[in-house]
Amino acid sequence: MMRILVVSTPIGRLGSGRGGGVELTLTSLVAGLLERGHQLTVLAGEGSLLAPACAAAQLWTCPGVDQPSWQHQNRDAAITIPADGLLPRLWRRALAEQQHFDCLLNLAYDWLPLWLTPQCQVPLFHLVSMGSVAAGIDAAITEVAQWNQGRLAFHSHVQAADFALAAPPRVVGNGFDLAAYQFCAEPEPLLGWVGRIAPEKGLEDAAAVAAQLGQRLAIWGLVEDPAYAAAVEASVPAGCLDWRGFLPTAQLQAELGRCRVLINTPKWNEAYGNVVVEAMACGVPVVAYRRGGPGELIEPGFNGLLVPADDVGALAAAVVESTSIDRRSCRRWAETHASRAGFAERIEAWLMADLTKDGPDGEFGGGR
C-alpha cells in the first residue's frame, strides 16, 4: 500500500471543466489507484470538487491566481508565476507536507514542480500532460529525464517522441470508468465534436465538414475563446452548429453516444486524446486527423478512420466511410485499451518501479 499526494494541474478547480483533460485523468487515476488499496489524497485549486468515485480520497486545497496555460503562450516564452499564484501555493503545501507520504505525484505541465524534483525529500513522479509546445518545459523535461527517467510518465508514444529522453519512455496511456459509459447501438442522423473551444483544437475543419455534408453538427465544450467559437459559428449556414456547452461525464456520454461519428481535428500534436475513447466507449466510431494520440488510438477500419492532418476534403469523405464500421468493435476497443482498472495497473507499476530502486540515475544540471 502505498501513501500518495496527487498534485493537481493550477488551471481552474476541479469540476470547472478549465484543466481539461487532466480533471479526467486525475479523476481515474485516483479512483483507480483507491481499488488496488492504496491511499490517496489530492492538492487542489480552492472551490475544488472530487467526483463520487474519489470520495474515499482525502482533499486539500489552496487558493491561488490561475497559473497560464502553455497552449497559449510563445514557444520562446519566458516562466512567469503570477502574483499570489496558484502553483506555488500548490508545491509550498505539497512539500510542508511530503513527509506523510511515500511519493508526490504531479499532473501540472509546468516548470516549477519540474525543477522541485531532485529537491523534494521524497519521491516526485510526473505524469506528462501535453506534447513539447514550451522550450522552457522541453529543457526541464530532459533535466529530470537524465537525472532519473523513472520519474516520468507519458500517455502516447508519439507524446513522448517530442522530448529528448535518456532512454525508452514510460507509456501509461489513460483510463476511464468504462461503466459510466452506455453503449448506443442506433445513433441519430448526427455528427460530434468534443474539446475546449479554442483554436488548437481545429473546431472550423469539423463544423466545414458537417457544412459540405449538410449535416447538423453537435459541440460539446467550455468556451475558452468566445471570438474563435463566433468566428467558427459565423463561417457555416445558421442552423449547422449545435453548441451544447460543457457537461459532466454522465450527461455527456448520454448525450454523445447518440451522433454517428465523432470527428477529430487536433491542430497540436494532442498527448492522447481522451474523448477520442469516451466516444468509442459509447459505440462511436472516430475520424480524426493522423496527428499526436489519436493517431496511436485509432485501428483504421476497426474503431474509426484516419486521414492526413488538416485535410479537410479527406476528413469528409471519412465521415461518410465511416458508417460501415461496426459500434461494437469501438466499444471492445476500449474495453480491451482504456480500462480505468488497467490504468490504475500501469500506473501503480510504474511508480513501483521507481520507488524500489537504489538511487537516481545521474546528476540533475550540474548536482543536487
Ligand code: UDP
The other form holds:
Amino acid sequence: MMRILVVSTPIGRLGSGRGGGVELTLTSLVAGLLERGHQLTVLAGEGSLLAPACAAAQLWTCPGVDQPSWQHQNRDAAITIPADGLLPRLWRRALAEQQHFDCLLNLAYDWLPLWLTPQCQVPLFHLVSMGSVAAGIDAAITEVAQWNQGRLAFHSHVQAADFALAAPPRVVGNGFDLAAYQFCAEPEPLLGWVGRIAPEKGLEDAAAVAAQLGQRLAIWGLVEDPAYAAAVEASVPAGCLDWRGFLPTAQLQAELGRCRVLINTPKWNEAYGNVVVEAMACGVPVVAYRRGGPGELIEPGFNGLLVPADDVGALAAAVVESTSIDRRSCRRWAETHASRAGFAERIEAWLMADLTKDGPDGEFGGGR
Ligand code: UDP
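I've shown you the form predicted on its own. Could you give me the structure of the form predicted together with the ligand?
Now the complete complex, all chains and molecules, led by this one.
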C-alpha cells in the first residue's frame, strides 16, 4: 500500500471542465489506485469536487488565481506565476505535508513542480499531460529526464517524442470507467465532435465536413474561446451545428453514443485524446487526423479511420466510409486498451519501479 498525494492542475476547479482531459484522468487514476488498495489524497483548487468513485480519497483544496494555460502562449513565453497564484499555494501545501506520503504525483503541466523535483524529500512523479508547447517546459522536462527519468510518464509515444529524453519513455496511456459508458448499437444520422472549443482542437474542419455532407454536427464541450466559436458557427450554413454545451460524463456518453461517428480534428500534437476513447466506449467509430494521440489510438478499419492531417476532403470521405465499421469492435478496443483497472496497474508499476529501485533513490522516501 502506498500513500500518494496527487496534485491537480492549477487551472480551474475539478468539475469545471477548465482543466480539460486532466480532470477525467485524475478521477480514473485516483479511483483506480483506490481499488488497488492505495491511500489517496488529492490537492486541488478551491471549489473542487471529487467524483463519487473517489469518495474514499481525501480532498484538500487551496484558493488562488489560475495559471495561464501553456497552450495559449507563445512557445518562447517566460515562465509566469500570477500574484496570489494557485500553483505555488498547491506546492507550498504539498511540500509542507510531503513527509506523510510515500510519493507525490503531479498532474500539472507546469514549470514549478518540474523544477522542484530534485528538491523534494519525498519522490515526486509527473504524468505529463501535453506534448511540447513551450520552450521553458521542454527544458524543465529534459532536466528531470536527465536527473531521473523514472519520475516521468507520458500518455502516448507520439507525445513523448516531442521531448528530449534520456531514455525510452514510460507510456501509460489512459483509463476510463467503462461501466459508465453505455454501448449504443443503433445510432442516429448525426455526426459528433467533442472538445474544448478552442483553435487547437480544429472544430472548423469538422464543421466544414458536416456542411459539405449536408449532415448535422452535434458539438459538446466548454467554450474556451467565444470568438472562435462564433467564427466556426458563421463558417457554415445556419442549423448545421448543434451546440450541446459541456455535460457531465453520464449525460455526455448518453448523447454521444447516438452519433454515427465522432470527428476528431486536432491541430496540435494531442497527448492522448480522452474523447476518442469515450466515443469508442459507446460504440462510436472515430475519424481523425493522423496526428498526436488519436493517430496511436485508432486502428484504421477496426475502431475508426485516419486521414492525412488537415485534409478536409479526405476527412469527409472517411466520414462516409466509416459506416462500414463495426460498432462492437470500437467498444472492444476501449475494453482491451483503456480500462481504468489497466491504467491504474500501469501507474502503480511506474511508481513502484522507481520507488523500489536500488541505490540512493531506492525505497520509499529516498531523494537523490
Ligand atoms: N468533456 C466533458 N463534457 C463535455 C465535453 C468534454 O466532460 O461536454 C471532457 C471529456 O470527457 C474529456 C475532456 O473534456 O475528458 C477533454 O479531454 P481531451 O483529452 O479530449 O482534451 P483536452 O481538453 O485535455 O485537450
